[in-house]
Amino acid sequence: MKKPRSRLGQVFLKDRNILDKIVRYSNVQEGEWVLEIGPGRGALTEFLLFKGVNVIAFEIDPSLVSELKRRYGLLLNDRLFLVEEDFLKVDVEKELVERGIQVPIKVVSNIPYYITTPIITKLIETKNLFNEIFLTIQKEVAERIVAKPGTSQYGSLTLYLKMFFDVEILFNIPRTCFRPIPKVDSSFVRFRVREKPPIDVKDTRFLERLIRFSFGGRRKKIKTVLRNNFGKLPFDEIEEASGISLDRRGETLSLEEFERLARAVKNNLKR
C-alpha cells in the first residue's frame, strides 16, 4: 500500500465509527448522487456505496485513482464515476451533465486541509449545483466559520460564507482518527445553501472590499479604515445613514451592519 504524499496533504480518516457517523449525519439516501472531493483510498467512498449512494469522485493522484479502480472496478461508470482531474480546475457542471447526473446534489468529503479555502471558494462559485455540502475540515477553520462578532475567530471568512450558506458544526473528530496522525483536530461541518442571502446586497463586490479592509486593520476603528482606503468622507452623514458608530471596530459588526455601512459609504462616494 502506498504511503500518503505530504505534498498533496494526504491524511486519511481511518476510524470506521467516524466514517459511519459522517454518512449518517449527511442523511444520504439510497439512489441519490453524492460528489466526493479527494476520495483517497476510498474509505468514505466505501461507506457511501454501502449505503446505496451513487458517487462521482474527483481524485488528482494517479496512484490513488489506480487503487480506487482496483477496489471498485465492478461499480465503475455505474454507481461510481472517477474524475481524474484537479477539482479546483475542472468544470464541475460539465462533468455532472456529461454523466446525466441531475442537480442539485450533495457534497460529502474529507478534504485536504491545505486547500480548504480554495475548495470552499470553488463550492461557493458553483453553489447552484448543490443543496447541502458536508465537509471534514480543520477544527480551527470550522470555529472561524461559525464565529460570533467580537470573538478572536471572527473574520472575513465568517462573513463571506454567511452570505451564501447556513453553517453548522455537527461534531468534532480527534486527530487520532487519522493516519498519519495530523497536528490538529477536525470538525464535520454542514453548509446548507441559502436560497437567497440573509441581507439585500446591492453591490456584493463593494461589500466584500469593505469587509476585507476592515479585517486587514483588525484593531483599527472603522473611521480610520474608511479614511485609509476611501479618503476624506462625511463621517457624520455615514454614521447617521447607517446607524453605526464609526468609533467601533470592524470585528464587532454583524453582516447586516456591514451591509448598512457599505450602502452608506457607497452612496457618499457617488456624490
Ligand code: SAM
Second form
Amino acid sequence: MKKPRSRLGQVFLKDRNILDKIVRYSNVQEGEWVLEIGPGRGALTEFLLFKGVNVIAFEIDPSLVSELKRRYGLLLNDRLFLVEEDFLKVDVEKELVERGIQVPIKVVSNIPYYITTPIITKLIETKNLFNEIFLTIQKEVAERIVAKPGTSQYGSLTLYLKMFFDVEILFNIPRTCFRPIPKVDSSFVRFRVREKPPIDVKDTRFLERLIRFSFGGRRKKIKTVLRNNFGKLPFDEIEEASGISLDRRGETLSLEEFERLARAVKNNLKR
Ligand code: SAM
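With the form predicted on its own done, generate the form predicted in complex with the named molecule in the same format.
What follows is the entire complex, opening with the chain shown before.
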C-alpha cells in the first residue's frame, strides 16, 4: 500500500461507527445513485455499496483508482463507476448523463479539505443535479458556514451559501477517526438545495458586491463602507427605505437585511 499523499488531502476515515453514522444520516436508499468526491481507499464507498446504493466516484490519484478497481471488479460499470479525474475539472452533468444516471441524485463525500471552497462553489454551480449534499468538512469551516450574524465566524461564505442551501451540521468527527491523524477536527454537514433563494434578490451581483465590501472593512460602520465604495449618498433616505441604521456594522446584518440595504442603496445610486 502506498504512502498517503498529504498534498492531495489524503486522510482516510477508519472509524466504522462513524462510517455507519454517515450512511444512516445521509438516509440513502437501496438502488439510488450517489456521487462521491475522492473515494480514496473506498472506506465510505464500501459502506454505501453495502447498503445497496450505486456510486459514481471521482478520484484524482491513479494508484487509488487501480486499487479500487481491483477490489470492486465485479461491481464495476454496473453499480459502481470510478472516474479517474480531477473533480474540479469534470463536466458533472455529462458524466452522469453518459452513464444513464437520472438526476437529481445525492452527494455523500469525505472531501479533500485543501479544495473545500472550490468544491462547494462547483456544487453550487451544478446544484440542479442534486437534491441533497452531505459532506465531511473541516469543523472550523462548518462553523463559519452556519454562523449567526454578529459572531466572529460570520462572513461572506455564510451569506453566499445561504442563498443556495439550507445548511445543518449533523455531527462532529474527531481527528482521531482518520489515518494519518490530521491537524483538524471535522463535521458532517447537510446542504439541502433550496428551490429558490430565501430572499427576493433582484440584483444578485450588486448584493454580492455589497456583502464583499462590508466584510472587507470588518468592524467598519455601514455608513463608512458605503461612503468608501460609492461616494456621497443620501444616508437618511437609505436608512428610512431599508429600516437599517447605517451606524451598524456589516457583520451584524442577516441576509434579509443585506438584501433590503442593497435595494435601498441601488435605488439611491440611480438618481
Ligand atoms: N473518502 C475517503 C475516506 O473517507 O477515507 C478518502 C477521503 S480523503 C480526505 C480525500 C480523497 O480525495 C483522496 O483520496 C484524494 O486523493 C482525493 N482527491 C484529492 N483531490 C481531488 C480532486 N481534485 N478530485 C478528485 N479527488 C481528489
